[in-house]
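The chain below stands alone and is given as structure tokens, in the form predicted alone.
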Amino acid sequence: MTAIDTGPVRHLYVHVPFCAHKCEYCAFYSEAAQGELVNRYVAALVRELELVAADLRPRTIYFGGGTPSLLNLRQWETILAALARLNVSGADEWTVECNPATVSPDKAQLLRAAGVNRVSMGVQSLDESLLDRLGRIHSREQVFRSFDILRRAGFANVNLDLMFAIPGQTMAVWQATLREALALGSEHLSSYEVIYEEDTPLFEQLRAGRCDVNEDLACAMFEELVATAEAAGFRQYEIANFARHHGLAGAEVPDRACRHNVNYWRGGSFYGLGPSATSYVRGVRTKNWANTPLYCEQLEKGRRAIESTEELPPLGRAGEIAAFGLRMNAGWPFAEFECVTGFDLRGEWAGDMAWLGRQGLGRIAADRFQLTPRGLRFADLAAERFLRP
């Protein structure tokens, strides 16, 4: 069995739970921003940082949400000062998610000066009617303006986040959005199919018959995404993620890939801070309370705001790592998987790999197992084969 890493944790996720408005499709934990609660959250987050800082030397930092860019300058200054004081800033890759409506020159310059070197901007669509349908607060013009602000602030690594199979979205509208988004010249593109998750307004619209799911159109849109992005110089390295590559030919992961997310897909350890955030450290998964006042209350008492703790048996964890890692185009090299988990894919999962091969969803090579392009489209089905109790 592979040894548990005893060194400091190299990856940090921070969840900022506040939004100006809850989007119609969103099932993540988030809530409308209220001034005093946001200040209380910032103080609690600093306390949580203090509790884990001794075990943290991050190579990647990722602020997600919610809408991290909703925090004002003073709140950001407080967080950035704490990261510097605790010696956990200066990561090789430091990402902050932004909404185009909440990007300002002052905020962009503050983040860049502090060491943030990557921004993920939630564009979702460049069609005004679809932005309205999704409940987004930004306009298409704000996307172009915010992208320009980020460039002028010195950000040379920007991701654009798009959605497809939105109710009312035609292929022509999707093609136009891809064309305009790619023309901006970002370094990274993420694109996700709309998912109708329970407890979201979009799910209620589906249940009420106000919209429907067209699986054939969704598949065609995904194929258009892959072809158009690759024609524009991007490399698909995970189902929904595309990055530019200027390094050595043959590299499994393009050099503009999101290293923070690659760590997730490869089963690495990480600390997750903030309400609802999950951590995975030395084989133990913990989850914070998905309740901002309760999160703050626990930290004000000097303790982590952990709701649950779980330690999967080795085989169960290995199956989970296999499932996540197969989302990547490179699949799982057998030697790397055994190094990470202590298990050989060709042993426990030989039958599952053979079944996926017969279905045209996977392929077994001498050194690895990976999903085919069709298998990537149906990766959730493939992943279920690898999970173990």
Given for the second form:
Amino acid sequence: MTAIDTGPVRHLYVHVPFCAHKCEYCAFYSEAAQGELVNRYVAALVRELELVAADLRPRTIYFGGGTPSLLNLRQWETILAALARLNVSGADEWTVECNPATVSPDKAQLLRAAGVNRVSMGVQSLDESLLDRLGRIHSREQVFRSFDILRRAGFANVNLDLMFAIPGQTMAVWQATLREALALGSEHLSSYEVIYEEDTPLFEQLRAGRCDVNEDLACAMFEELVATAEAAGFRQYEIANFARHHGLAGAEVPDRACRHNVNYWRGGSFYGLGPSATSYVRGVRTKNWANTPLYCEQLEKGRRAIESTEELPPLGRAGEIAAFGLRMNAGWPFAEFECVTGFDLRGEWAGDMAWLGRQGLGRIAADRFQLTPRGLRFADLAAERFLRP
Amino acid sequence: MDTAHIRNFSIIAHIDHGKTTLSDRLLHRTGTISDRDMQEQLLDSMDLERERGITIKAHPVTMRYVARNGETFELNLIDTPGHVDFAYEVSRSLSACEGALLIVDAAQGVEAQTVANVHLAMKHDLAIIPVINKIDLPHANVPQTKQQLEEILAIPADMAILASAKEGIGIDEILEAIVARIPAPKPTGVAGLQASCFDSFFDTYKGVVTHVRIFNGELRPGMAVKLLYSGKSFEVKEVGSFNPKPYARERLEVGETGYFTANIKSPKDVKMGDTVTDNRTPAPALPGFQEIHPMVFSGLYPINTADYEHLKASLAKLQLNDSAFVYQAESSVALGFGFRCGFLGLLHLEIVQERLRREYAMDIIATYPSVVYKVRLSDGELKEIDNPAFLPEVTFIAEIHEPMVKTFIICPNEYIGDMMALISEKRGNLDHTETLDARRVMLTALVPLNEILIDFHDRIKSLTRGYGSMDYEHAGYRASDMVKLDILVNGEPVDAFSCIVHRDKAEGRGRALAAKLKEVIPRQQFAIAIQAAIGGKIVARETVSAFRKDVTAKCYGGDISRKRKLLEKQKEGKKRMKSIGAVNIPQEAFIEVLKA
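Show the form predicted together with its partner chain, please, the one above being the form predicted alone.
Full assembly next; the chain just shown is listed first.
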């Protein structure tokens, strides 16, 4: 592997597979929290941490889910203590995802004191009826209250997750949600169009014809998002991600971009712990069992709970890294790409870049290739072209 | 065997009237095959033949039959392809016979195909033995079937043998009738060998195995023979008959039927209907030879251009056992390199395509089938056009002639109106109608071949709820006002979609085609214009709207692998499409336009 990827792994993801209630759109692995299973999970997670700690010196940590904020104080204490004992805490960027209904001042203070410095809050909407439609357990009031709690606990870096093109959502409702959310003054904004994933209630509704997709409206909402966020001082750095920037104008990504996620798009190594979590370490991708009891059982026997392993040939891996890196506004600087993958983008992919250029979807600059704003809308098409067997 | 004890006959019947079951019965009754070998549909050896219940390749089978008078006869059953597409093969097979069994289903009565085949048999002066089959069925109507035999086919009804091949009824009577009513072969009286080739197949070890009927002299291994039309000479290696498996014999004598091999490497050297004679003292040719002319042409292209060589090899192999199938390399702007293929008819085309897909695992695109037009240019030159792409500019054309067929449609009385409307929709002229019995009529009409290519038969079936049947004979050419219809995708003409149609139908067809393509061409990131044009004038337009985005927003570390696999699958799917300019056209589009 290349220079960047030698030495201990710099990024850690922890999956917390519990939710109070499964949302209508969610295809992530999670289950309803039952007290005993959660404790068993916490113990297994600590065991898994112990197994990989020697190869881990994280600059970023990300607790996602599920609903990490659903863990109680005692469970958090156990995990945080283990991180400290194994010398893997103290990352530069340490994010925990929170549901606005499960943020308490105690929990916020505990996390902050342990070194967590970023919170990602799953707001999704500020319209009560839409929150209901999505099966979210929180109310709009809870969003404002939780945001306040986080700020008072000292979190100076907060992300808000918003959804658009929700069945029943009008442009006016979307504009109101955007305006109110931005008014909170968060440092980061992630916003996604509703995805109808198979095996979700929402998908079933779509198939049964109980809701439908209005592509034109979805596009207009996305345009509204980009314009409104930029007017509020955010810089888009990935298809669905916006962050504030205070530093130099020419920076690759804004200061408040989520470093952890940037690492994914740049093809960097990371450990993913917890049920169903994916790791990608020096070119080898592994996926844990998406079944919490099974996951626990494996770790109780002292081995990692890996369900599958995938290792692409060098060109295939480079193609994948190229494809997903293009989701970022900065595109791929040729030098960086070569450093990460060992391949020159201008060699193998010259035809694809030229084709995208001709279609008005890509731009070939002296030092990089990047998608145009229109190209970002067709990032899947671009990605498809860059993939290699 | 002396000629007085040889009988050569074939069986003609409509599909499902029981030809195959009766053949198997005859083989069984004469002891040619044992109980154990009594496999259903013994003579149709290709899977496709069995599935479709039709015979494509003709197999002659030799049986020994001890008649009631105690004498032993050699009965040669020369099976014939049952479909009109193979009319020339049928006529070659019939010319090798002195008689024919005509099977009519007692419940269904005379069908269109029966009429066409009886006409052919009569042309060859065959003794016809009518067999009314399936008399055991509860709804069998023997008196009515007899009446139809007399009225439609002019065959004396008291000649008919009542039978049930399934139940074994009437089999002995049929065998006795073959001996008694079918004349023994008569030598032509010329000096030396005269034999007619009526089919062939390719054997990897022996080369071409040619089916022959000896009309004069005899054929032995070691003889030097000459094929009169191809002009080639060969040394005979082996002669034999079928039972129904091939077995070698010492000689084939006058009047007999069998096969010979002669290390013939190319099936093209053996033309159907050719005459085999002694190389040293050639006898005159037997009458009736024709070069086979394909009636329907279609371009076959590999979906994946890399499969071109594979397709070429597959076509060559296929041709070894199907000498009526012709092909030559061509190229299309839209589809790249492929082959222009000629077929005897639409069924033949379907069979070849199906065999390529099944037996050779080829993914192919077939272009809209075309008949052969005779085009007279302004300067008097005459051209035959089988590919719309080569139709000269309108300004150079004086006149276009299109092939016609005489079609027989038999249907229940209440559908006469529907059939007449269909005939007129298909630009046909009703010649006359005949009443067959209390409930059925036969319509005879002159219809352009081009019009019956695609869905004529299906339409008859659906309009008559399955009771109608149809057959046809070729009936020369007629001057018609034909034009070329082009389809443009984003301004680029897609030659594979072009067709030659009658002017009155061009606009309607253009609209239907454009609408169909709009359904099957997937949306892309730009709008796609589909236009139909006649001589540069746009007559229809449809637009496949652009999709405005394709990206699903969320994609983090855990999503990458799944997402990549999804994209890989999409990419694979696009590879199976043909790109015309920047537009991806799926394989189905090429199939759907056939139905538009």
